[in-house]
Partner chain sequence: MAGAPRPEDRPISPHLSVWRWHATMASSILHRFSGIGLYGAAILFAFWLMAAAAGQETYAQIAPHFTTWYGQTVLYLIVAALAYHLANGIRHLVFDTGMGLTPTDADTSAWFAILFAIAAPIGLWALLSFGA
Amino acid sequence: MSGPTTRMRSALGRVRHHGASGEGTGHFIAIRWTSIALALLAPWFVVSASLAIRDGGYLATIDFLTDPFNAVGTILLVIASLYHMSLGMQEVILDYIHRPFTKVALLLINAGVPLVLGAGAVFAVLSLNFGV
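Requested model, single chain only, the form predicted on its own:
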């Protein structure tokens, strides 16, 4: 009853999408998509902010961030940049930190700090727009 099991998948099919870390290509693709998003959002932000905030004043900055299009673009830029940073730092930690406790601690910090910074930035932009 417990005879030899036959597998219908080839050796390549069994290992596909599992890379050295077992996570597959998802991490690689996420870094590429955030890179594309940042390549579009960062120049947009620099150009539109420099054109809208010519005098560098506080009120001009508030006016820039209270425009709904600029607010959404700024939130997307913050989220994409912090996620891209977190993915890159995770790659560095996994590749170059060899002590297990240090690796786990740094991975937890890497998960927490961008989350807190992103939540604060999104809250700041939304509080400007909705007057919370």
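Swap state to the form predicted together with the partner chain from the form predicted on its own:
This part shows the chain on its own.
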């Protein structure tokens, strides 16, 4: 014990706010359910989109994305993949980046970029189907 103020504190009082955040299980489960969704969505998209679009032409792309089944599947793929990759990159950042400022800055970028891209990509698919 180092000083008079700490000597008065209980063991619980000393460790409180210094340990786990208590949110690890939620992160673990979110990685798993998005991975199960992606194990279905990603192979479906790669095979069906590459067969339908082939050379990446505009009309074939629009045809593919304006089919209702493809549009819903693509939106689900965008949401699941961007959420999953944000959770995964969060683990990588926490494992390898130890400087507090850099770590927090990267965590904020990693939270924001997928959110912005996801909103843009979902809006893009919706506007292709319902837009002008």
